[in-house]
Amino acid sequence: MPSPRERAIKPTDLRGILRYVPMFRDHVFVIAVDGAVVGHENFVNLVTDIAVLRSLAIKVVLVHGIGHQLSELAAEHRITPSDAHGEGPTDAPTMALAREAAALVSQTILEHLSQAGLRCAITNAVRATRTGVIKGRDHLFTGKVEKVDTALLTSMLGQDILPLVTPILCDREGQSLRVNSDHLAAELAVALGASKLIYLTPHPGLTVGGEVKVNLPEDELAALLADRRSGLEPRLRSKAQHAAFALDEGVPRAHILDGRVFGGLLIEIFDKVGLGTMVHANDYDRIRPARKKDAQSLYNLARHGARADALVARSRQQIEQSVADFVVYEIDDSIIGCAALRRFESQPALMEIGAVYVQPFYHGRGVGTKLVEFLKRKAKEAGARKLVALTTQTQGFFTGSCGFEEGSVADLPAQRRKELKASGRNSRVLTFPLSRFSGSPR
């Protein structure tokens, strides 16, 4: 039976879960499972959770560790391993144990995945190279990731095959090398453009001063890692370091949680609070208020949007007059997306999100969603209680990715209703109650 702290998702939570389903559909999650978690009795339930993710069209790549099993084999053979986790040197006897441990763990995982009806395959899609000599110390058979065959992994995921990647990799000559699974998972997440990197551990999360950090911004994690007196457990420090690397390379979310908790994986992903530690990139660093000098760039975006009939046509003068309503998304000093937040004097508790447009090259990268989430936060901070959006072509984006619901013209102030009628666009009205907004989703 689950303990009181092992919260299960209740039927009443399903509506909330369903809001996230369109957001994560066809996204890649890289899940790294510690060897100690594979050996735990809850692993069968964890595989069921992975099956649930797959049923929701979430693509999963699974990486496993072997430190726990390697240590057990070493004790059984009365061998002192040179390093159990693939961070220090791996001598020949330890390498032999690592290969045996990897075979045992991989087979155990394959059996459980097969019982859950999941198609899976162990793959050599990752190539390693020797770590070499560090500070005068030869790391022998310890390796690091040299190349990820993203085409092969993408093909497997496209065929509904779950790739299983072991921490025993081959180099260019076919020599087996022991690779740290935390490092391996992070490299895979970066190469595949994963939405989430998830570390399933025998720990409740990143603990500082006896307290588990639930939400941790990337910059706070960097400060925590820089402080050697923070008291992070060595195994968690490794995961934190590789999570920081992944976020720095563009992975939006990294999670560190206890894989032994019943239902823990689903709780972490679909519950607002979660179970363990979520480290998140500073999503809004590239979003800023528009300035007068941005008027030409905004006009160009609006013109492209109007040509596709996705936006109302606006003149340069109109944009200059309303530039304070806009926010822009900037990459390398170039504006690639915009959105606007309109206030209504007659109804201060109501605001409108509009002019959401992203250059086609950047479609599918979550830029539009981040702009809308930024404006949700801004509207809530300004005291608004409800948002409206008018759209002719992007209803699926607002309802699927941003949580809006079908509304009606009755949700609009009188002046806005007149404007809509005069435009002849017959736009659909969508609404979002800001009572549901609690910040960035997990």
Ligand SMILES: CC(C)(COP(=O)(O)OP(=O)(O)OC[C@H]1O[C@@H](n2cnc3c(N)ncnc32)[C@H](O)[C@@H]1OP(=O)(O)O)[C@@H](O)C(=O)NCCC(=O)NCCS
The other form holds:
Amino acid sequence: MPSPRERAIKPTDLRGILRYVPMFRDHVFVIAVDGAVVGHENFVNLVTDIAVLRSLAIKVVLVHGIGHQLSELAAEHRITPSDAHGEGPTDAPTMALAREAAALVSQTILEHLSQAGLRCAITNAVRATRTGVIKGRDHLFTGKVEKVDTALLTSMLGQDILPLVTPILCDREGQSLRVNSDHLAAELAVALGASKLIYLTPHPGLTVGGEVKVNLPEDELAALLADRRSGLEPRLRSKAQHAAFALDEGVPRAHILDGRVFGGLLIEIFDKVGLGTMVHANDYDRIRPARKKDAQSLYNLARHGARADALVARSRQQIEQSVADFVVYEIDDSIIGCAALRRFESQPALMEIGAVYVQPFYHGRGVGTKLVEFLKRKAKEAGARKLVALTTQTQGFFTGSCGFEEGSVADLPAQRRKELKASGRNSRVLTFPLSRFSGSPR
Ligand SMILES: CC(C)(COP(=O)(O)OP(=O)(O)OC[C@H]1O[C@@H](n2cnc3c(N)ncnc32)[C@H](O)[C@@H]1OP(=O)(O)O)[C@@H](O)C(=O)NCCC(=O)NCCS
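May I ask for the structure of the form predicted together with the ligand now, the form predicted alone having been displayed?
What follows is the entire complex, opening with the chain shown before.
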């Protein structure tokens, strides 16, 4: 396996990365950096990676931890901290050290961000409340997130300002409380509808039996957390638990990786294999081939699409006859989206993606893109080399989100050209070379 340095993104890889720019443009990534990573010599490179993300129009919110610095300060002052990570009780001397550690870490981050030319601001956009008494133990100055001012954060992000959130938050009365940064980052990712929650740690990722788990579906993560003998290091367990929470609340991906590796953040996001652990929702479990008994639901979906003139009107009988071409996206046993893959007998290397429809309530959550990605994979496995899509209203979806390019009727087999002419729909023809499909970025 190549070393991370060998796999570091090269300028020549930019073409590859740029393909994914529309996919992540204006998406929010919440990045949580452990105190130990801020204190590491690679932090300067990490900030450069963040600057690259910003230049790709990805909106970054940065959260930092202080456990490492707090422990160092405690050793210097010969104080035994009541808890270094904001999970157990924080007594008054530990709280004083935590404030000092937070000031130190956030100032170091500001220095690096300034050097990289990134505009940023420390905010009080997150309000905390005391954790209170748990199992008879007063947690004193330990707090948890009560409320996220998403309007403030969104407005900062809209003005190209990177919000930096420290794990010392104020409560309603202006009292400072120590909050665990893993919890803070997960709450922020949920509140902001982030596409990614990224934990940068001094660990290679979640390991099972000594091996880093590169891809971890959320149900496997749940099993790992439930298994007390899994041997997860406590700091990683905390991240895994908060990642599971975020996924449960709708964040599609959480990453746990070593923040000390040169170029690691970009490798994790843009390399198909990645570097650390990516926890993902069990999306593909939700897509399945349509069955005969789905014909009525498919007919209903297609009817809604046809009403807006986005889809060709299909009779129930037509759908029954072509049901094997369809795949459906299911949530809680109800079909919320569909797409179809059509083969051409005269041209087996060409296939058509069509009838992509997602119920309006679920728009903008990645369902349409996943259906198309699923069919790209299916077409490639079936030996196709090129895909076409005919669209009247969603050219932007196919080109912007799914990587299709403008084509022409010359890309269609004669029979399909004839059908298109007869329909009078004047659809645009888009194409996608399957040589480009080798999976998606992480
Ligand atoms: C097009 C459609 C399938 C997209 O489904 P979806 O689940 O909302 O798509 P995703 O969430 O995966 O992707 C949404 C992205 O596509 C973009 N998009 C959606 N519809 C678009 C359109 N008509 N034009 C341009 N971009 C569009 C969104 O802005 C979003 O971009 P972002 O990721 O940068 O925010 C859905 O809007 C739909 O069912 N439309 C009606 C039926 C239709 O027109 N089907 C296509 C005929 S083949």
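Positions refer to the first chain, counted from 1. C-alpha atoms forming the largest set that superposes within 1.5 Å between two forms make up the rigid core. Predicted model only: the values in this text are computed from it and were never measured.
Once the cores line up, the CA of residue 108 ends up less than 2 angstroms apart between the two forms. Core-aligned CA deviation for residue 375 between the two forms: 2 Å or greater.
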